[in-house]
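The chain below stands alone and is given in structure tokens; this is the form predicted on its own.
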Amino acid sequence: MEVVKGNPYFCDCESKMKNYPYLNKNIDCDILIIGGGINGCIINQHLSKKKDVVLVEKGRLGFCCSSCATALLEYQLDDFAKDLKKDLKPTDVVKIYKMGLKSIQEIKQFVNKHGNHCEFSLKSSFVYTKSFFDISKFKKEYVFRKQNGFKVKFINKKNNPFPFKVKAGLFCENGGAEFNPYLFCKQLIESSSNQDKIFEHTEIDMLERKGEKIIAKTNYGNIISCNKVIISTGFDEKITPEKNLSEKFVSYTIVTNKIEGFSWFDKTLIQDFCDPYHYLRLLPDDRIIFGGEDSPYNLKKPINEKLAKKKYILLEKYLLKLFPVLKNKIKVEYKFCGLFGFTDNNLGVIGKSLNDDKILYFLSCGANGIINAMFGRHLIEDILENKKNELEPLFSPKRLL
């Protein structure tokens, strides 16, 4: 299953993660985590401090879809509260927004403890529309956030601080953050407590139940016997008991050359309200990372290279429409695309499998995958310890099937 195409920017750095061995023997453990992308790295770092955990990754840690993340970390979802009323009650949306803000602070706390080696920075966020017909939606969302205690400013034509046209927008000071997702994975792995139980190039071909144990068979014929399995394989459903847990799309991204002296208001994280939508941020080395133009993914076919090339051209043209001053000044130096999953309520799939309660999902698809994963580590821990978590039903696989 092909999930990434191109040359991801974030992996092209001098500080590389060390190589971990492949598993070449049979082992036992309490918890097996399958998947070493950013989700697997987050849950492994959290659980390895308290439990006997093994992490296996079929390729290299921190690569695959994680390398394609643009890492605009925001508390807001892709849909507004009113649009989510079929899947989330207003009180649920408030809880999710607060969860997002708390997750951002937890990433900050992690960086404060372990050092800022992943280019982390708190940022303001801005979502806007250029359409007159969206103004009422933005006003209603603005009122909803204000009434529930969130710091937000309504932006219109008169008070727009950005150099492009805005009919309506929501500006949230310190409503988000950014980092290098690959380097964040590196920090998570390096601060994990199970260094001798992390294995790369180890693919799980089969899961089967034997009594109270789960038996995982690797591509080299070795066996891992465990009490619980946490599936964190992103959008690869080869071994998942349930299928089609999220709707699959391909998201496309370009990264420009270094543009000295160029910026915009507050170096804000920006997202538009188009369909398909676009999002961008300034990178620490004065580049612009610009993504979007999502297209549906066909599970039976590889990523369409011809379509990807068209999408990269569209992204560059759209970027120049936003900032005409950059004409003849930018050059696209990185082009890449990768899969992401979307769910009706914008949240990840985290919780027990319907087929076997010893198998748990940790799939942070949805609007804010990394934010979901930071909260999801606590949710997984609560499930393992049979504790009630009020947000569990919103993330549970049961809601989808």
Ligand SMILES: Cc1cc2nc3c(=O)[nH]c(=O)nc-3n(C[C@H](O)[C@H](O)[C@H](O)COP(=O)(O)OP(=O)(O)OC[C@H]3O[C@@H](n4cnc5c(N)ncnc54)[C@H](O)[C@@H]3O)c2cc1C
The other form holds:
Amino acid sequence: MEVVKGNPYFCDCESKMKNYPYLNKNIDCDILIIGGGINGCIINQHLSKKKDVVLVEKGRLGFCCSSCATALLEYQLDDFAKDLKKDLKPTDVVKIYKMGLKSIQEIKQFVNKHGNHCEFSLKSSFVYTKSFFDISKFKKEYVFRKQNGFKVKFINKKNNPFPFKVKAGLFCENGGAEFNPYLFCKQLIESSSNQDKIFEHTEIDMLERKGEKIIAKTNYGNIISCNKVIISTGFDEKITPEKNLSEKFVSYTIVTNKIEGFSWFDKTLIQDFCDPYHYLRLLPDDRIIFGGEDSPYNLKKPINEKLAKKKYILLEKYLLKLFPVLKNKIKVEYKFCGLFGFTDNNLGVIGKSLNDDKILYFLSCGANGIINAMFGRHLIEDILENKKNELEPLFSPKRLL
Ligand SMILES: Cc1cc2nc3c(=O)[nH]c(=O)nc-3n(C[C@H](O)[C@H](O)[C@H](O)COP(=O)(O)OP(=O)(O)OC[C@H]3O[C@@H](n4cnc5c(N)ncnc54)[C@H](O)[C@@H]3O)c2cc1C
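Next up, can you give the form predicted in complex with the ligand of this protein, since the form predicted on its own came first?
Below is the entire complex, every chain and molecule, led by the chain shown above.
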């Protein structure tokens, strides 16, 4: 299943991950993690400290959708609290927002401990609309956040610090963060405690229950026998017991040349409320990464090169509309796209498979998938240790099926 196309900017760096071997024998372990994107790397680093964990990746670690993430790390979800009310209670939204802020702090603690080799930086975030019809939605969300103790400023035409038109916006000072997702994966892998149990170019073709064990068969015919499996295969559902776990879209991204001397207010992470929506940030090397223009995806309609080309042109035009001063100054140097999954409540799919409780999903959905994964590692740990976690029902696969 093709989930990524183009030349992702984040993988094009000098500091590459070391190569891990492919698995060429049968092995046993307590927990098998399938998929070495950011989710697999996060859960592997977390669990390998305490448990006997094997991680297998069918290609290279950190090279799939994770290398396409624009890596805006934010606590807010794709929809505002009011729009989520049929799927989440307001008290749940507050818990999820708090979980998002805590996850950002946990990434900060990680880089404090292991060194900041992934360009991590706390940032302010801004979501805005240019449509008059959305103003009341923004006002309601502002009141919701304020009443629940979140630091947020309401932006309108008069106090807009950005050069583009804003009808309404929410500005959260230091309410977000950014990093290089590939380098973060690299740091997670390097600080994992199971270096001899990480395998690349090892695809799991089949999962089978045998008594109390799960048997995973690799593309080379080897067998991994384990007590529990964690599926972190992203949006590739080839081996998942349940299918159609999320509604899939393709999201497109361009990265410009280095534009010296150009910036915007506070180097804020910016997202709009258009349909299709757009998101952007400044990279540490003075480039702009600009994404969005999502289009629906289904298996019969894989990533379409022709459509992708059109989307890259649309993104460039849109960027110039936001910042007309960049006319004749920008050149698009990277273009790529990848799959994205959405669920009704904007949250990932984390929890036991309904077909086999020894199989756990660890899938992120929505625009803040990375934040989902940072929180999700605690949820997975609680499930493995049979501990109650009040957020479990919100992420459980049960809610979808
Ligand atoms: C364009 C774009 C922009 C985004 N921007 C943001 C953002 O700003 N902020 C944010 O938080 N999130 C963002 N996301 C979402 C984020 O990228 C995802 O939440 C995250 O990458 C999911 O990571 P993953 O590990 O689940 O998936 P992946 O990175 O796709 O990793 C899954 C891995 O599983 C492997 N695999 C699959 N099947 C098998 C198998 N059978 N055996 C072995 N290995 C297998 C694959 O090779 C792959 O490496 C964005 C996504 C896209 C596409």
